[in-house]
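Starting off, we have a lone chain in the form predicted alone, written out as structure tokens.
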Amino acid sequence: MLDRDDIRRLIPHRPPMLLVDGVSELVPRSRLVGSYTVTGTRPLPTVLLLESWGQAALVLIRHDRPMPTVLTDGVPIAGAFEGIRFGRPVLPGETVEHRVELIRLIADTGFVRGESVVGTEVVMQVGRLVGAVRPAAALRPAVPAGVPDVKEST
């Protein structure tokens, strides 16, 4: 249903840190489910599987409000998980597949809870992200008095 280069015109992140290779169910403010080759030598650290949910989490929640860059259109932000859940790791040319349901959304905050899956096996369960997308120029610190202000180069 949608590939990467799909995914890449909905979500801001890039290779290397593009952690959804592909969206095989999207049922629109329902669910979606997605999917991640993992590659290398190494198993996938947690954190990252973590990630790669949560990207494959804002496909679903921004399919229809497109964020390909955060400087113009808002940096998505995991404000809180809740219920996680790790299972065995997931290892190299294995392909994780990712569950995400949405509980409710809330202008630009949605609230998802899911699971990723390898085969049959869980490997991953969230029992609730709370994600936002706010405006990049909301999120620079603010400039102490008599500091000049460096603006970041495109």
Second form
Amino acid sequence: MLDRDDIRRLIPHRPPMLLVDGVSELVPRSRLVGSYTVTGTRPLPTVLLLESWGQAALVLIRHDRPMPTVLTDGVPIAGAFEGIRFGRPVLPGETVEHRVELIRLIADTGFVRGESVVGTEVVMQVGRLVGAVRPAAALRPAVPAGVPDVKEST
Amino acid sequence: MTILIPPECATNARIDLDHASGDEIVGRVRPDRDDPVFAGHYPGFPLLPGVYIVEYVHRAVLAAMPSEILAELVSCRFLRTIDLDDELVITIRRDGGLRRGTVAVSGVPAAEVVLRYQEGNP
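Same protein, the form predicted in complex with the partner chain this time rather than the form predicted alone?
Below is the whole assembly, all chains and molecules, this chain first.
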């Protein structure tokens, strides 16, 4: 029901850190099924499997309030992880399916849980993830909101 | 020098071990500013992904004990944001079957990460 272009309009992550390709099921304020296909030649690094699941969770939380740009829409940050159990790695060419369930949403802080599967095999269980959205200026006071962080000229 | 990245790892940041024994590991790491990840996390606003902090602690364990296999991220709490220029000091203590890691910047804890590894691994 959502493809990669739709997802780019909803969350601010971009390649090489955009790790959700599609959403096949979305029940507002309740649950979501998202997917990501591993490209390249390496297995998906363990922590990027968790990042990918977290991005799917962000789509569930923000599908009705798109946040494509951090400087104006706020910055998604992780607050806590609990009980994240890892199974076997997800291999190149495999599609991992993320199942996300919203436990509770308080203002801009979301509590979610779920699992990731490849076919019928569970490759990660997520006991609980706490994520929040913070204004860019609150995270980096030195960068005025709306002004991109520019590298020094070479 | 080429830094070998373990197959399950996302970062090539170098961990410098200050101390490693069965009960305690102390290491230092600086985020790799040239990591291509920052182009997308986030455009115009490079921010260290929280999961990278988890990986730094895991990498410190691997630097001391290369054959360990990660079974569970038992818990992780982020206490403050980390700047790309910060040097992170990672202190990991064994607690039964768990590895309790603290990530500090200038002596101030920035994250607490508890990991569990597969049992019976040599």
